[in-house]
Structures are given as structure tokens and as C-alpha cells.
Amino acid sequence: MAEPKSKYDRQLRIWGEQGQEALEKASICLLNCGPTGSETLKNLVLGGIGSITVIDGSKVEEGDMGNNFMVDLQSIAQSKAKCVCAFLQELNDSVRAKFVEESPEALIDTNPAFFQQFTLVIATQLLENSILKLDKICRQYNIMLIVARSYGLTGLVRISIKEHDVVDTKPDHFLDDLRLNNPWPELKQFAESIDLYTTDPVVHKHTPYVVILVKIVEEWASAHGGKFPSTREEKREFKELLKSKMISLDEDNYKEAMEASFKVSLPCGISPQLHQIVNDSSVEIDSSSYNFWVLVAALKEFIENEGGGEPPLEGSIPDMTSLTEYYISLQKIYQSKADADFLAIEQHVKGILKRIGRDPDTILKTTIKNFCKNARKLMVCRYRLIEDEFNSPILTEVQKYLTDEDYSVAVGFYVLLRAVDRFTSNYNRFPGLFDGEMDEDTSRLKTIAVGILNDMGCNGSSLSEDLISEMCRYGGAELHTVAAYIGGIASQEAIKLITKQFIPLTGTFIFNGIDHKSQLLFL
């Protein structure tokens, strides 16, 4: 991987070699290569996706010159899929690219098995009926689906997949796994070997804050019936106790201890989110279970046995003021505990695989190690069928959005995008396409939108007249700036799904170009 390492240097720093390898193995299918589809695929091609297949049955027209950078004047009257594919290939010649000059709608209707060869399908600018059919096909073959749409000054992105598990969620803010309020014997022994009352000023001001907190909280607990500081007043008193141990004002290690003092009051054990995952019904493992759930089952056994209610230790420690020898000793203690926890989890994994009749070495050590390192941050995302969302949305959420000033435009666009699809199916054109029929189209679109609201259970609800007129004014236009933005979001989500890193969108993403807002609707 010498050449890709330099070629993809910046992104490797974000998702690492494991993530890049997943991208290079992925096969993407794009339906419709207008501006939204082209912009989505452009980002993935530049990122080094393995292969792309572009499906589009249309020819390049003059109008495409104004909003699609993946075609030029020489492309007019040629296959749009072929031209876009050629331009994308120029951006990264290591990506395998091919095209199918066929209508996506026809392919969905006549050859659903075609889609089972792909890792991910990205459907752009498809009408509602085709989206619902495609969603069921992708579910049947367990293929990930992203729906992306841009329309005038609005657009949406929606992910659909039965289940998506994320091990490396990369949260923006997550506390270090230090176990200050539940030290294991080796950490406690190391802390006890250090004298906090030393008269050597250099040693005193370079004792790591981990040791300070482990010792002082034990001192506190001895004086408070074995309890750690819990109330606001007790936490304040604990900070004062730490401050009283300082022998000079420039002791950064004690300042670090005071800043991290809240960590000793954190609850032991696992988070509610992790508790929900380890008690999920999928933890009942059989021979067809995914590797992720085998690992979760092993994690559950570890928590109930060796872990004593805790997940495996991550093994890393943050930078801190410390003597070098103390810091290195701490690093070794934490890493040693993490290694021991990994070995225990590995044995549970092998035992579970053996019990269900699978090769005990099926799951690689690197996979298990990565799982242990991120065990506290696991995430499982499950998505409703798009048809279920359309037919039985969460009524309380819809009503909340309709009456919330911050969300009313977003849910209005959501309803109107569906109304546009029904209008197009009924009249074989987009509303507002002809100036002379603008008023009539606005009335028709309003009637359809009200019908959709009634179907959603929101009888008597209505949408802004200005918003309905605005949708008609768009006339089905795909503005390049909006398409580029929606394409950026769609490609970002595709990378999350393929690399299984970061948390993907769990609702319907709506872009409101009028108010410059992006919002998620959970329906």
C-alpha cells in the first residue's frame, strides 16, 4: 500500500488503513448521474472507492451544462452515464468504473437481483414508488441504501439498512478510561508506592494526577464511610482537600487533579447504551450470527465474569504532568491490564465460536483488539423501512415538528418532496414546469400535500402557502450548489457506512436552503 499511503495521506489520518481498505473493497452503484449523483460519486472516487457502476438511461442535454461538471459540450446527445463515468475515472484512475445505459426505474422493476453485487446503492432523484421498491430489494439482499434528493433550494438524505453496527464511533467528547474510582490491584499497588507527602519539591510537583486522585479519594472514602464525593458540596470539599495538598502555587499536577476530580464520582460499570446493546436479543448467538454480535456476546460474558461489571480497559492514558519514570510505569500498568482483558475476551470469542460450530479463529485478533479498545463506545443503528415511515410515521414527532417554528419548514419540505413525487406520477411532469400553469399546479400540489398530511394522521394540519408556491417555483430544478451540498452529505454517510466508523445519520436529513438550515427528522 505504498502508493495509496501517499495518495490518501490526509484521509488515512482520519479513518486509518483499516478504513481505507474497506473503501477500496467497496462496490458502489449510483442511480441517476445528474448533479446530485455526480457530486456524490465524485467525492467517493477521490477518496479511493473500489469500484463504481453508474446507472442512467438519459442522454446529455444542453441544460446539463449549467449544473453538472461531469459533462461538457462534446457530451451533448451522448449517454450521460458513459460521459459521467469517463470524467469520474479521470479523477482517480485506480477506481474501477463502468456504466449501464438503462433507466434505473426499469432496472428496479425488471432485474432486482442486479443490485445484490454491490456494497452500497446510492439512489438519487428517484420518485417515491421506485424508492419503496428499491428499499425492499436492498433489504432482501442486505445491501446498504442511501437515498439522496436535491430539488430547488431543498434536499434530503436518508439511509436505509436493517442494522448497522459501529465499533469505532469516534465520539467528539469521551472521557478517558482511567478507573480512578475502581482501581485494579496493580494500579492501586503503584499508587501506594508513591509518597504524596514527600519533601522533594521536584517529585511532589511531578506526581501524576492519576496517582493523586487514586490516593486522595481513598483517603476521602475512609473518612466518609466508604463513600465517594457525590453531592455538589462534597465535590467542592474534595477539590479543597486536593488543593490543601499543594506545597506551592505552580504545581500543575495538582491543578490537573482538581480539573479531573469529577471523574472519581462517575458511576462504575457500563453505560445505559452499552447495557442495552449487551442485552439485545441478537446476543442469543447461533451459527448465522454476525461477527459483531459474537463479539458482543463475548463482551457480556467478560463483564459478568472477569470484568466485575466493567468493560475491558482501553489501555491508553492522556498526557499529564509527571516524572518520565512514573508516566512510563503508568502506561505499562494500563497497557498490561488492557492486554489481559483482551486475552480474556479472545478466549470468550473462541469459546462462543466453537459452541455454535464455527472455526474459533474466524474472527481475527486485530478485530477483537479493536473491539476491546472501543467497547465503551459501541453503537447499533437500526432503520425502519421507508415504506413504514411513509405509512405509519411517529405521529407525536410529526405533530411536534409541524408546530415547532424551528422545524416547521423542514417537515414542510419533507411533505412537499413526497407531494412532488405524487404530482409527477399523476401528471408526468414536475409542478411549476410551465409558467402558464403555476397557479393551477400550486393548488394541485397543496391538495396532494394535505392528503399526505391526512394519511400521516395529521388531519386539519396545513403547510405554509409560501412554501407550496416556492416548491412550484423550483419546477424540478437541480441547482448545482444544493446538489453539491447534498452530494457531500450523501458521500460522507457512505464513507461512515462502508468504514463502519463514526455514527451515521439515524433520521431523515433535510436541507433548507431558504433559511440555511440542516435538520434531522426522526419519523
Given for the second form:
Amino acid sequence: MAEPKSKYDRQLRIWGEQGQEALEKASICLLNCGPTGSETLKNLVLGGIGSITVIDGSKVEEGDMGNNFMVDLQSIAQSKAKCVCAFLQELNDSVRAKFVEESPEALIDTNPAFFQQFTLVIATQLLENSILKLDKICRQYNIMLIVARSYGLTGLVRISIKEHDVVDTKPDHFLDDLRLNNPWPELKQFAESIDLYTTDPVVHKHTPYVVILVKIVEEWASAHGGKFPSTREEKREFKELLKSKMISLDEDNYKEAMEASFKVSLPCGISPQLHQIVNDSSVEIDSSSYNFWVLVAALKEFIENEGGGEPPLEGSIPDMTSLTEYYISLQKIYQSKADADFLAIEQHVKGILKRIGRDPDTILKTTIKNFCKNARKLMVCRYRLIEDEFNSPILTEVQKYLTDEDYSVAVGFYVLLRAVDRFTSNYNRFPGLFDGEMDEDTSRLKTIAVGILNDMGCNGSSLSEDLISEMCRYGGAELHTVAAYIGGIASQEAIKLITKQFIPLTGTFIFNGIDHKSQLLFL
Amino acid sequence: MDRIEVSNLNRQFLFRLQDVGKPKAEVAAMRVMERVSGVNIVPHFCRIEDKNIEFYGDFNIIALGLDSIEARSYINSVACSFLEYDSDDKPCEETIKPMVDGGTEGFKGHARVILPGITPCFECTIWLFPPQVKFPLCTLAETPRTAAHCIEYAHLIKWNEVHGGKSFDADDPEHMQWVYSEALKRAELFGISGVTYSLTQGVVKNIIPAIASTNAIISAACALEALKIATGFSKSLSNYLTYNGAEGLHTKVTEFWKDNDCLVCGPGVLIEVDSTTSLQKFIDLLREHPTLPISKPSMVHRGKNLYMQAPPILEEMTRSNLQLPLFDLMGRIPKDVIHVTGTVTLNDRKTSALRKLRIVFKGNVDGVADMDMAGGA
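Can you swap the form predicted alone for the form predicted in complex with the partner chain?
What follows is the whole complex; the chain from before opens it.
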């Protein structure tokens, strides 16, 4: 039957019903609803977020007409939080929109427990002091935090969470799991049942490349002491061997086999990334462990036993030139093995749950199946406390960035963003706000920035004079286009965190609106 | 020329549920002017090809939020048509019509600045766009393996077999339902799983997943670049930004180079014409030209219509020019640029295009330019 025309159709095709459900259950707290905050929330409201709570103590002023789309002339003198909420509500009436007319700084100081109720806090345009306090509060209550800032032609986005585990990373390009480097008995049997030297030309050119490779690599192995091609010369020879089996030039399946021939030479076993995860300290399971780690522990047991060093088979195969019946048979063989691997892992999961005193059925079959399918693509993200990043940055990284042409402007902006916050605590305003004091502010800002670099253990003179003047030129302005860009990124990271799909930002994103050579800094 | 649809509402924030069915241009203009005082937006609910070149010539900057290669190619040729080169083959600054272009797909997007004559134009870098995925006919007809194969079989092959001349309308739910049930039948026949109504729509309409955040990022980048061009407050993006937000976040700026031989933003395709050649003969030449070719052309020389294919009244008025020598129609000057709008083939599809031609006359060309001899509208 035809599905009803859903307004979420275009996004459901990306994160599916499960992702949408997670979004609709989430509650977001936004601090400050200037352009950056408003633009961030706009994207989340459009996407159907469950609820938003806007915290902002300011009143709408005439200046806001120039950069905030979520207020209008009628809003002047009213609570900005109230007006932004009302305009956001217009975008989607399924979202529950609330506001609190209070300054975020005051709330952080007087009522930290307020933040406990939220799935995610998005802090925009907050100064360093408040950010550091908020970060600790969110860590304490295990609430996800995104920090976003727009400043002239620069800005930043940074996630801060103790740990974020992703099963559905959905990477763009990930190699298929064909196991051509280590075919199992059922696959070999199927390949055996097909005659590559058939006289039927249609069958010859519609034999799937998986079968071709399994058979030909066995032919190769028997002539090379049971080993598969591994050196460059051997791989080249193997390709030639494949080519020699072609009976005409237009055999796409053989061309596909040659293109995929490298797959027989891939190293067996698990990737370094997965190796790190299964050897993480959290794999020592106890009754307080998250389900994710129970699953990883089960995965580890599987790899060390039934898997023979390999993770569970993913189960799907890419499209390839083939007779329909051969392709369907191959699909069934891969699916069978994936099912068998899943059953083995399910047993390990139940065993572990029993050992830690939990009901063995608490983790659903569908969850385990999905985990198995994505086992090779798991990701664990851990973020440092922002205070730790400031107090003990990874010196080698900073120095690398300072001396690298591609990174020097980004790291310059990173330092200057911290410097303007310190400037503000000293002088109660942003540098460059008054034209008449531009030169003095530039030199004051420089002193502070150099101080920060020295504290980080770096050479203060590596900061460009031009960049410091440029930063003063901005005078703390929040441009709508920059706020919209930063807001776009912040909202997108929020969606990834809430849906637990896709890979979130793992570093600090520094925006460079001058030449768009923005960068990620890992400090 | 689009009307608002329900599926737009997850990201096109200027539209509301009650606006579904109304022209996008009109609602967008109204909403923005309601919210932002002092701004003037004039909506035009029509195709981009419906406006004449002079209309586009009035603007300082052209910002593009188009959804096809063909549309971008067209507007690119219009903007580049204003470009004039001096005797040193350098672009004349006052004829440069800047464009800012953006596009998105799921978590990916791009933004670029085009300054005709300086940066590459859209045509110069057309190789950036990979050809669309097409399934080989024999796969669809004989060895389908995936759900998409079954769907395209029903859509591209079975439909014509059963419905004869009736053209398939992707927006007609009955047509879509028919394709879906045929695809299911075929899938069942071959033991293939995975055909759903949603997938059917996706494959047939080539639906691109779209979300608010990516569009916000790319449109912000475009708006920022447009502001820079308008005010000069910072240097421009130079010249192509790609963005990918699916795995962490990656942005990259590439400085592409202009193709000096570009048919569109270069000084123009050089065509030597005999001074006695009639306009009709010239039109025939264009259709057979090795590098162009362009058919059903309408031609303009320095603002004067030499021949117009449409509307009928203009066609009638300019028809008599077809028998006259092009040399006379162009004022008997030895060489000049004319602009031709017509049909070209792009990616195996026919589409509108505008081309700049540098006409150089040979034969009996000495003699003073005699404007009185030039006829036509």
C-alpha cells in the first residue's frame, strides 16, 4: 500500500524510523538564543526534535533585527527567549517548545541540577568561565554537551561527553565483507559446483566474480604451497591468471574479478580500530556495564573462539554481474553464515549477562543482530573535559598545527577565541568594539594571546599580527551567515549524538570564514 | 517554477503546512519580507529559461540553489554571456557577472564562487560531476539481482509494453503504485527481496535524501560569499568548497583553474563565415558544428534579435532575416560576438544552452559598416 506522504520522508531515508524515534524522544536545552543558538535549534525543530527549552535572560533589541531571523520588529523589548521560542514553534507544531527568561550564567551558578532533565545541552556564545563550569556539571550528570560559538568570521563547535558508543556508524565507503581471503567450507562448496570452463558463453560471462575468485585463488594456492597471493608481483600474476580465463573481451564479470582481485590478499583478522575496542578496559564486564560493552565482550569471546580471529560475517554482498540464480544462491550462503555467527554471539551475550547477574534476555535479538552486522565498524568516542584540554593540551599536536601552513590560521583562531574571553573578563567588553581603541585593543589582545600560548608551552610569536588585528576588527560581532554555518554543524552533531548513528566530530571544529579552510583540531 | 510539497517541510523553513501547493518563489518572498524589514524580494514563478538575458543582466550577483546539472549549465551560460574580453584577451571587469552556487545531498554538499573569466565557470569543471547511475538494459531485462533492478524494469521497460504511448508521470500516485506492484511481481519471480514503496519512489524519482543541517551549512557558506562580493569586506572563497558531515566533519577548498578553451566562459567559439552566407545557412552550420553543436537556435547580436524561435509573434517578425546574409544583419563589421540560445546534448540528454560565438567574416568584407542595410526586428 502507498505510504502516507510524510514530511520526514527525505530524512527518514538517512536515519530511518529508529533514528527519528530517538529524535522525537529527545529534550534539548539551548543556552542563549542569539543567531547561533536560534539557527542551531531551527534545524532541530524542523527535524522533529521532541522538546526544546530556551534559556536566555536578554530582551530583544533593535540590533537583533540585523542578525537573528527568529525575532522581528514586534519582538523588541520582549524576552528574546520567548520570541525565539514562538517563531521556532511555527516551524513544527509537534515540538514542545519552552523558555526560561534567565541568564545561562546565573543558572549554571545557582541551579546546576536544572540540567539533569535534558538529553543534550547546547551552549552557544558562552564565555570560557561558564563553559568550564557547565562542562563539569554535564559530566557529573552524564548529559551530552555541545559548545558552539560564532565570532566575526570565525567560530567553533566542540562536543563534550565522557563516552559515546556508536554501532550504526554508517561510514560512506567501507569494504564489503566477502571473506575472499579466507573462504569457508559452504562458500567453497558452492564455488566447486560451478564449472568455470562451461561452454555456454552466457553462463561463462554471468558467473559472479566471487565464485571466480574463490576458484581461481584455490588454483593459485595449490601451485604456491597453499598460500594466497601476497607480494606485489604475485598479485600482478594472479590478475593475469584471471585475465587468461576470459573467453571474450566483453566479460564484465571477469573485469569485476580483476578489479576485486586484491580482496584475496587482504590481511585476515580484525582491524586495529576494532582491536583497540575489544581490548578496552571496559570489556572487563561487571553488573554496572553498559549493554554496548556486554556486546563487545561477547564479540571478543566469539573472535577468540568460533570466529577464528575474525568478527561475525556481515552477511550482505554487493551487486555484481551474475545470473540471477547464482546471485541469489550466493546471497543465501552469506546470509546463512551471518546467521550462524549471530547465534554464536547471542549465546556469548546470554552467558555474560548471566555471569554478571542480569536477565539473559535483556538485550534484544534485533539489537544483537544489528551489532553483529556492524561489528567491523564500531566506534567509541571519548572526549576530554574542556578544562583538561586547556590545562594540558597535547603539546606535540599544538606545535604541529602552529607550524603547518594548513593549520596555522585555525589554531590561531582557537587561541584568539580563548584570548577574547579573557579580554572580556578584564575589560568587560570584546576587543575592537570601539573604533577609537582599535590599536590599544590589538596590543592588549596580543599580550593575552601570547600568554595563553606560553602557558600551553608554545612560542607566542608564532601567532600572526594580521590575525590578531583581524580578530579585533570583528569586535565580537555575531554575523548571521556565520551563525547559520556554525548552527548547521552544531545541529548536525546533535542529531548524530541523539540518533547514535554516524560518526560525530571527534575534535574541535574551528571555522575559517575568510577562505573557508576550516580545520579540526585534536587537543 | 516549483510548488511547495509536504516532503519539503523538514528543511525548507520558509514554508508551512498550509502553503503546500503554492509557488515556492511567492511564499518565500512573502515570508522573508514579513520577518525582515527593509528588504525587497520580487518573486517570479516560472522556469529560469523563461526570462530573457536582459533580465539577468540587471543583477549584480546571481545566487543558485538549483537541483540539476542542466539548470546550472543554463544559468552559467547566461552569466558568462555578459563577459567581454579586451584585445589582450583579458576579461573586462565590468562585464563579470559573479555567481554563487551550492548543492547538497544527505550529509554532503558543495559551495562555489564563479567569477566568469577569472575562476572556472560551471562548464569548465563539468567533469566534476560523475555520470548518473544507469543499469545496463540486459541486467534489467534478463539477469536482475537487486530490488532496484526490478523497479527500473517495471518503470523503464514494462510500463511502455503495457501503456503504449502514455508517458509515465512520477508525481501521479497511481502510476507509482503500478510500478511498485509490477516491481514486486518481478521480484517474486526471481526470488529477490527488498522492494518497498519507499524504495520504488526513491529509485524512480531519484530521490535525494535531504536534511535541514546540511542545507543550512551550504546556504550559509553561499550567503557569506555573496555578502563578501557585495561589500568587499573579506576575500572570497577560492573557489570550490566541498563538505562531508557523515564521518566527523570534512571541508576542503580546491582552487580549480579556468579552462581557456571553455565554450562558455572563454572568448567564444570562433566561427569563420563567408560574407555571403545567409542566416538560414548559418543555422544549418551550427547544427553540424564539430564542437558546439547547437540546434533550434535563437540569435541575438548586441541586443538585436536576428532570429527568434519563439514566441510565434517574434518568430514571424524575424523570419525574413533567414534569407539575408549574416554579414549584413550584423552591420557589415568584419568580426563580432553573437549570443545563441538553443538545444544541446548534455549527458545524453537534450537541454537548453546559451553559447557565445565569435563570428569572423571572410570574403568581401572591406567597406564601411552600413547599419541601414541590417534588417530584422
